[in-house]
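The chain below stands alone, shown as structure tokens; this is the form predicted alone.
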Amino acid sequence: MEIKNNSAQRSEALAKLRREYLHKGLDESELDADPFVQFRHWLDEAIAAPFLEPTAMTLATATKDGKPSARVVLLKKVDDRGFVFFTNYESRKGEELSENPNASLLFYWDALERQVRIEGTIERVSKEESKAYFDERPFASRIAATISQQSRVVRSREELEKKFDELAMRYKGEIVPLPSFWGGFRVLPGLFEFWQGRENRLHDRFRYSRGAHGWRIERLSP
């Protein structure tokens, strides 16, 4: 559907956009008790579907007085504890989890009609463990990584390439260093919702919350 350029217009086209979903829905019996296995069986199907970044996934923070901000990450790595990203530790997402340990993380797999919410508490993955990834990382991407403060103004796109070649110069055929504000977070699940699109809006949610006894699995009104 063409949006027109008038405003009323535009506004009643968007409001007409509209598709159904038609995937197969979502059964309790299909879920596994353990959401990081069924977290992986989706994700393992978004991984071999046609999606660009299959890994991405919209990290919310918040202040110490709540004012909330969202981006786009990449999931790094999923184990038993929780979730890994990257990220410069003095950057705006960085300094909101240091002083406010809680996030929210949600996967959107559009052509399966699939979401994964999860909600948790943050904690910085060990050195070695950011020295092992920021090692295995292209060298221009340790040396973006070096240069960027990360979230601050720039006063041109010529001064970051400035920058980024003099550095390139330096360590030239050299192993770059972990910078001492680069680093991984991991995200602790206390929550999981799975989340399949249904015909006519009748959506299949399910949510796992953890308890005492391990993971307790509820089905949610859409």
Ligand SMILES: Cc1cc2nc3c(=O)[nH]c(=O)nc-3n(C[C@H](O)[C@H](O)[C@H](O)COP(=O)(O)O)c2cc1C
Given for the second form:
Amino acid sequence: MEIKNNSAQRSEALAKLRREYLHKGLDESELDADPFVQFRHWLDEAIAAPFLEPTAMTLATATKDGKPSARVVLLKKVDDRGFVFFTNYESRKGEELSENPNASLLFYWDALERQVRIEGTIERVSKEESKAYFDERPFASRIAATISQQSRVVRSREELEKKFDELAMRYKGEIVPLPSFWGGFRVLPGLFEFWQGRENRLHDRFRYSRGAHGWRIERLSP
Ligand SMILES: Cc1cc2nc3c(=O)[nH]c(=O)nc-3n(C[C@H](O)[C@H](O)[C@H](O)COP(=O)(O)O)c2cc1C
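If the structure you just shared is the form predicted alone, then what does the corresponding form predicted together with the named molecule look like?
Next comes the full complex, and the chain you just saw is listed first.
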């Protein structure tokens, strides 16, 4: 559908954009009792599908008085405890997570008509874990992470490039040390929700909540 330039026509056109979700449904009998196993099934299918960034997830954080913010980060590891991503600990998200340890993750895989919501608390991964991942990154990414004061105002692109070139020269052929302000966070989930689009907007939604005796699964109204 063509989206018009005029703003009234554009909002009308946006409101009319509509498609049916016909991929396939999700039945309770197909769900794994363990939400991490269920997540891995869906992640494997997303990786096999033609997405550019199947591991991209929206991370929502909040200040201590509950003012939210969101941005995309890449999932780098899922283990039995949680979901790991890497970032600058002094960035806006890093600061919000140090004053408020609650976080939410969101995956949206449109070609599969699937969404996964994850909510939990956060911990920093160990220095060793951060270092192991940092050392695996390409040289230029290690230099960029080191010179970037992520989320701070920067005077110009030239200033960034100059810092990058200087540090790249300094560490040429050498090991770039892990910066003290850079590393991983692990989201420890207390809640998952798996959403599968269905026809007539009667979507399938299953929530897993962590209780004293394991995970409880409930179907939610679309
Ligand atoms: C596809 C994609 C992947 C990204 N992956 C990361 C990431 O893994 N870590 C990260 O710190 N920022 C990543 N970013 C940049 C963040 O979205 C964001 O701009 C940056 O982390 C600063 O966020 P903040 O100011 O809220 O802290 C990614 C952005 C996109 C669009």
